[in-house]
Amino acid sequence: MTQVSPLQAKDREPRAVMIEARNVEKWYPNGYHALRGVDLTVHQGEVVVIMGPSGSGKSTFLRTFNGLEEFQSGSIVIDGMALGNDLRQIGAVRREVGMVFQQFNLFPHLTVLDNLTLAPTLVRGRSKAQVQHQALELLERVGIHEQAHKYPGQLSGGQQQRVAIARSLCMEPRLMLFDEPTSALDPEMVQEVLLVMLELARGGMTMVVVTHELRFARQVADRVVLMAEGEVVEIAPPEQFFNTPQHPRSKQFLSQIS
């Protein structure tokens, strides 16, 4: 099996901000205080990987920089847009913002071509043939260029994963959210969509991945975030936080995954 490759120097400096959120806290109508007062801030060409143990928000608090879920206050603006109830602003965030799911969302009644090309045509009023010929590139550059005129049914977990990768980049976003995006696949096909991610990251997308992966973290990632009960325990540089973390409950969650 190929493995990841260390990201060695990365030639991209943090930029511009691309997410700023500022005490950020989400109730859920039972209740449930999913997130408390988070803040993260992520520059241009950055890979912020969060963790955290199940039920921690995570996820949730991904979702919320692209309008998936809302919160109740504090403040998130995405590539200088402010998320609030504004459909349009969300609309606007939306289509800046590439977002690849644990489970692939694809059309099963559309080939894996028409996948591709369905939004961009409809969202961005491309041609069609311009957004065929991006999208058949954007195949070839994640390794399954010979499955576009496939259903997504014919196809593996992994590649299925990568058409959802390739259909995100169609959209020419500006960052990339990743949720969980290998937890739904067999053992031998996370390396690929891994290595996908590796080839996005040195070419300086933007990305802020949900995962497990610790090599994958270790490896790609400038900062890792983990979260715990709907807060921000830690944030640090990977060999930081892996080899020397600094907060109680970091050192007990790796303590429980490694």
Second form
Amino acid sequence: MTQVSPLQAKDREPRAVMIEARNVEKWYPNGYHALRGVDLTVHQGEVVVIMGPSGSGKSTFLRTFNGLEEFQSGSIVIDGMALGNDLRQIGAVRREVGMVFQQFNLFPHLTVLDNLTLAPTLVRGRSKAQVQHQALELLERVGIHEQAHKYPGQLSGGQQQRVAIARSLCMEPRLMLFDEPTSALDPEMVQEVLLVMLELARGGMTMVVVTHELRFARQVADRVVLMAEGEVVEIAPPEQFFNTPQHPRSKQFLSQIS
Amino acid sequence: MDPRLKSPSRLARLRRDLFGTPLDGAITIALLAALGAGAQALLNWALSRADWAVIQANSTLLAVGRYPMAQQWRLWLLTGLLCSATGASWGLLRRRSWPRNDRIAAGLLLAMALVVPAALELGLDVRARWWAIAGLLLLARWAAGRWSHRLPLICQKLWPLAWPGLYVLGLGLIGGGLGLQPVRTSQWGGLLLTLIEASFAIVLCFPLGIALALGRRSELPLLRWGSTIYIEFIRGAPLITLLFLGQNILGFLLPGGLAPDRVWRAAWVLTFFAAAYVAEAVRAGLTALPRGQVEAARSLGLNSLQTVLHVVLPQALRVALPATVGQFITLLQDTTLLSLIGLLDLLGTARAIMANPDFLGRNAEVYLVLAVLFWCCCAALGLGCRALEHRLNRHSSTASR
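Mind giving me the form predicted together with its partner chain, seeing as the form predicted alone was just shown?
Below is the whole assembly, all chains and molecules, this chain first.
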């Protein structure tokens, strides 16, 4: 297991800041105050797990990082690019940020291979042959290269989610966002997806993961963030978060899920 | 093998399906008797009391209206081209296999090519053209299936693009120009005019309908309101009203060259009318698309246009296809309204024929032929679209989600 404690990380040279979210506020059109001044800094190579009860705003917060959700005040800077109303800037951010969804969201009308090659050829303008080569390598890495010419509907949930991860990786992102990647899976398929994510973390990918998987958070996360009612309640290394939570809200959450 | 799993013989199955219980048996017998009586009455009428001279004498009029005799070779040429292209597409779809449906279709085609010209008592030279065209269709089907694997893949992929080209060429052949003697639209008639009007409207209403559906869901308020108002206005008015309205106002609404005369004005009205309904069918397809599809495309960096072209439309149109085809078939039948604004489409020509004192009282024969012709056109449209649907839905054959 990766045992990079934040202390060790700080001993090394200071790493580049990947996500810098300051005082982010979001209201839904119906007036619901989803994010109430949230701060978060994520460094390059860091794995941050966001936990919290449903309705705490954790998915919403994650989705602001690639412009899928707008926010009304505060600032978010991704890899040096400020997210605002500039559509071109949002496009530039999305090219560098991969996202994996709870419902996989593979394109059902395209084969697995075409799911992977669509964006790199269209967005990066790379040659199809070259991208296909890379895509097959990625599929091999996530263990499903035999299925490259099948359609998503012919795969199991776990396989689909691994394809979705490979699809994001094919864009060679600098940051990966995971929005409850195992919540829609049958229990026996959760592990195969978590293993792929673990490998990815070991490879040094910067990851922000919204999940309820305690084991994954314990073993892989550098820091755990607890959100409740649209606010960040506690940020701590996993041992500290799970063993000696500071905030009463954290204690309550942990007692509810364990 | 377990004997219980063995499928019963065909006769046994038929007996079980039709005469399972005494009530089933009674219903079967009653229906068979009614059907038999109906068929006998129809046959009796068709063979003894009906006088088919009205069709034999007017077959050319029904087919092409008053299209000049000397120029009809252009229509034969076009028919030959269309049939070859149909055969080629058919062959590319089925490759070398000849499933049972295809053998039945081929047999029916050959039978029609032999029987119809003979029944119409056409001259030998015209009969030969029928045979040639049917032969061409089947030959193209066979050749395309036989040698498609030798063609480079790019040719097979680009083949559908031959159809729009053929369509423009066809309009040129019919209307003349570029060295051909022009044939005025007032001379177009019968099945020819019906097919021109319907195909023009079908070809154009489809992209227009897609644009309207996307417009109605656009985030730009002006575009959204404009599309919504257009769709609701068109759907709120009867086609016949719009046809009359179009004859009066399209002349100065559209740029001069586009709607120069009654035939083209009617074609545009049909297009604009059908587009509103196609838009609603496409909108249903768009609504059925999970929101996550767009989010996934956007988070991969695709821009709005790429998202619509590569992710949204391919899926939405598959959902919308059956309803859209239904709309196309309705459109084909709606062309009969053109006779009310004085155009000599199939129905208009038929009414003109029935008004001829030589053929008084022969309405039933004419209407029956009309119904069969329309049925054939709609069946062809439906069959083609079902083949397309089948091909597009390959990915969901074993889909679980």
